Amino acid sequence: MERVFVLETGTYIRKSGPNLALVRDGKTVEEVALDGLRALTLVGYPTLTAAVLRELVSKRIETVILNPKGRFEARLVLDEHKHVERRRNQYAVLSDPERAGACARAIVRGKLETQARFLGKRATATANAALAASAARIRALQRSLDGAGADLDLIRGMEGHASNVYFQSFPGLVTNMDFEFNGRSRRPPLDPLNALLSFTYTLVTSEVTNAIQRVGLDPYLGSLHATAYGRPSLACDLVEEWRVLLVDRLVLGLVNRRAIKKDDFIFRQAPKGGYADEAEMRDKRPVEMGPGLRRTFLQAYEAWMNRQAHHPATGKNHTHRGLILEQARLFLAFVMGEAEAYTPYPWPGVR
């Protein structure tokens, strides 16, 4: 297996010859071959031995830690000193206000393109005039982007406005009447759809971060997202073009096909007067995926990320995960001066 998710809290991971042994309640429940393993995602604080850590580092296995609620906690970061020239170019390009502004506009233009196309496609398929009108409003915002120049606050404001239009239309994309969507909610998600979206955005952002590191760039300096302590701003930038394509389509497809049921979630009553602090919010969030759903969903996610699609820039088909890496390479070409501008993935075949 190339990618493994360890979901059960209390799992102890030790080395067993050429394999990783997953131990629970004193018994080995699964062995995973280290040969061929490329990514390990740990959910819910399992325990690792020092020998396992050495193997993960020496074999350069991407390792991500999510908390029991599915939020990103940490990543095993490997030494990338050999790419210093690439990062030097990245810092120079993204520190230039004009070039950073042009880059941010390109990223937002790409995001708005996917939002408008998706709404327009569903509007045509379902004869939904409201979706068509929202697609037109986002198109209008997209056309006005060039007028923002290098004003990052204005560019961010237009991106936020388009997202409001998009998520106001989101209920029109849900055909499974067991699920409701009353606006985008994040901290914490207030309903099952928002919980699925947040969890999947976290997974795809982790994929983008890994791709950025593989090409030798710094995931913490971007253009659209301002620099902030601990925020992978470039990953936040480059995930924008994948939100609709990889996240929303997957989540809506599973829900609308009734592959996911409302009973698969755990619901809690929110405390009166709100949450006391961040820790209480995490522990008592009103809705989260049940353990069975999490495993089923991750299987669907892996199948989706391994689905093939064409990339016009390479002229080849790639997995969805491979497309993310190709886009990171295009961003590298931009910061190295080998391409005049960065172009988000154009979603060929959909108009």
Second form
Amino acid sequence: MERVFVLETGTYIRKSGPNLALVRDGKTVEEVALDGLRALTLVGYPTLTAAVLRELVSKRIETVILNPKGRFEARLVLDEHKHVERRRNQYAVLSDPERAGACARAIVRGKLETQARFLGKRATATANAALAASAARIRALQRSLDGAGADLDLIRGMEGHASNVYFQSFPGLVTNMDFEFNGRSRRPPLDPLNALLSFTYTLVTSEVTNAIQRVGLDPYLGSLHATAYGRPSLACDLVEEWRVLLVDRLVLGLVNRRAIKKDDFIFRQAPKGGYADEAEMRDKRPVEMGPGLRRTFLQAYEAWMNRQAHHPATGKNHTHRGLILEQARLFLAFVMGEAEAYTPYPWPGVR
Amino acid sequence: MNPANAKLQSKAKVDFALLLGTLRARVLRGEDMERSARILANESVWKVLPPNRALEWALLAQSAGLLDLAVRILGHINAAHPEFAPAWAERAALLTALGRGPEAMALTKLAPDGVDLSHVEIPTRTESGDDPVPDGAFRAARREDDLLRRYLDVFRGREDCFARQWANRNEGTAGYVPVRRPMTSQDLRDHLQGRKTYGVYLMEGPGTVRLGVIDADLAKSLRTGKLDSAKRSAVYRDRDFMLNRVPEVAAEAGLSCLTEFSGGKGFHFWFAFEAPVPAARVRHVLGRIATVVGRDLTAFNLEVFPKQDKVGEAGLGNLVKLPMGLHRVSGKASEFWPKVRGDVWARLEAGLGRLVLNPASGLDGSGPTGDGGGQVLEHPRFSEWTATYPELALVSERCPALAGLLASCREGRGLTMREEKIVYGVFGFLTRARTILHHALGNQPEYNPHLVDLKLSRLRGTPLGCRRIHELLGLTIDYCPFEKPVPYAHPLLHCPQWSTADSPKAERVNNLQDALDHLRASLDMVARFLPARS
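In place of the form predicted on its own, the structure of the form predicted together with the partner chain is requested.
Okay, now the whole complex, with that chain kicking things off.
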């Protein structure tokens, strides 16, 4: 197995010969071969032995820790000292306002392109005039991007405006009447669709962060997203082009095909006086994916990330996960001066 | 120049850069949209703008959601400045995006030479627009959930408690401990996937059950060591007979059962009911079925669960291991019978697909269970078989020894030489011997029609007797009773179709002289090999 998700809280992971043994209630419930393991995602604070940590580091296995609600918490960061030249170039390029602005414009252009195309495609398919109108609005914003120059505030404002337009029309994309979407809500998500979107955005952001680290760049310095303590800004930048392509299409596809049902979620009453702190918000979120749904959704997500798509830049087919890595490599080429500009994934085959 | 035109021209000279900049800053960020919309709609402004600024104005209107206005502005630019190609392209793109493809196509004819709109095309409508996402995991999970729900609905007993099997492999012992909570679908998943093994306490309420079980265990003497071929053959014969006979007798009593290979020493016949039924009644009816079938079995002992009519407040009553679980000591899994290939879910689906819930009224039935009044519903194929081969049906019903052999024939299990001898020695004496033998043996792995005909032609004498058949099969059960005492008991006496007149006569009876000649010739031949007398 290349990627393993450990979902159950209270799992103890120890080394067992050439395998990792997952122990619960004192009994080994499963063994995972270390040979061939590329990524390990731990949900809900499992316990690792020192021997397991040493294996994860020596075999360079991507290890990500999510909290029990599926929110990104931490990652096992390996020493990337070999790529100091790449990171120095990254800092230089993204510290130059003109080049950082151009980079941010390219990223937003790519995101708006996918939003407009997706809405346009669905508008044509369902003869929905409201979706068509939203697609046209986003397209106009995209055309106006060049006029924004290096004004990062304006570029961010345009990106936010386009997202508002996109999510206002999002209910038109949901054909399963069991699900409602009343605007994008986060921290905490207020409805099942928002819960699914947030969970999947977290997973894809983690994939992008991995890809950035694999090509030797620093995920914490970006252009569109300002630097903030603990925020992987570059990962947040590069995930923008994948939001529609990899997240929204998957979530909407599963919901509209009625693969996911409303009963798969756990609903709670939000406290009347609001949440006291972040911890209470996490514990008492009004809606969250049930354990069964999370397990099945991760299987579907894995199948989705392993689906093949063509990349015009390489002329080859890659898995969706491979496309993310290829885009990280293109960003590296831009940073190293080997490419004039960064070009987001053009989503071939869809107009 | 009239005064109105003069006024417009003076306005055209006004530099709108500041206004456009303010609008751009607001509209592109999505701020103060109402006020911006009012300004954007001001026709007296956008009509006097130079084409590049008017185009920007149109894009701002489009960004603000004023799509009709944007189309009008672009139309104005096309009319006022037809040579300004970007406005044509922008208008065509906007009309296409809004689903006004024919209008966009019309622009290709209106645009002046030098404006290339060849890229304009009407998007084709796809079927649903939904992306083909991998929902196989969900379909599998839903199917699993449905199967688990059905399983829990059928194999149910006491709701507040179930039992977990423990095992001491070193000592080879196993037992059950109660788990005092309702069983969840996760528990059942663990059971089916072999992580845990659970049993169900049959007594659901005070003196009622939803499940009854006939437990068929291999006789203790046959469980140890390796069996010789004769014993093994006897076990298979009994097994085939029992697997056919229990459902048959149950059907005569108006009940349907699901057969399960218990994974170790025998079989379970599960009787599931639609509603709670009195345990005493279930015990009685299943007990009668077990008695009827059990008297013809030598290799298996039948036992009925539940064993109690009711349990006390402190007691939990009998439990039975749930189907498809792993035995913690032997490590063998139980399976619904007949076995089906595939993963645990495919096997479970096949098993549950065969299950028919019995109505509570099914326990009022009669037939061999003896209580009068039940209606038997025969399978159409069985009825057809009975009508076509009444001799086989009668013998099968009345003679357990031959019923076992015929069941083996139906299962396609190869007969031993002794068993084959019995089949020929009995059915070969019927009037329709040829038809019946070809039908009975047609399922054999080494079936050869010519050989069957040859063996049939060599048959002489009288049908094999019950005593000889029991000797050949090693049976220790009683002989079948006949209404009238007979000097020579054989199975064909069960058939009214059989009469002594049908029996082929021996040659010596038909032509004694020829027989004596043959004997003389044979003696002469033997004499040639004897040493010469000195």
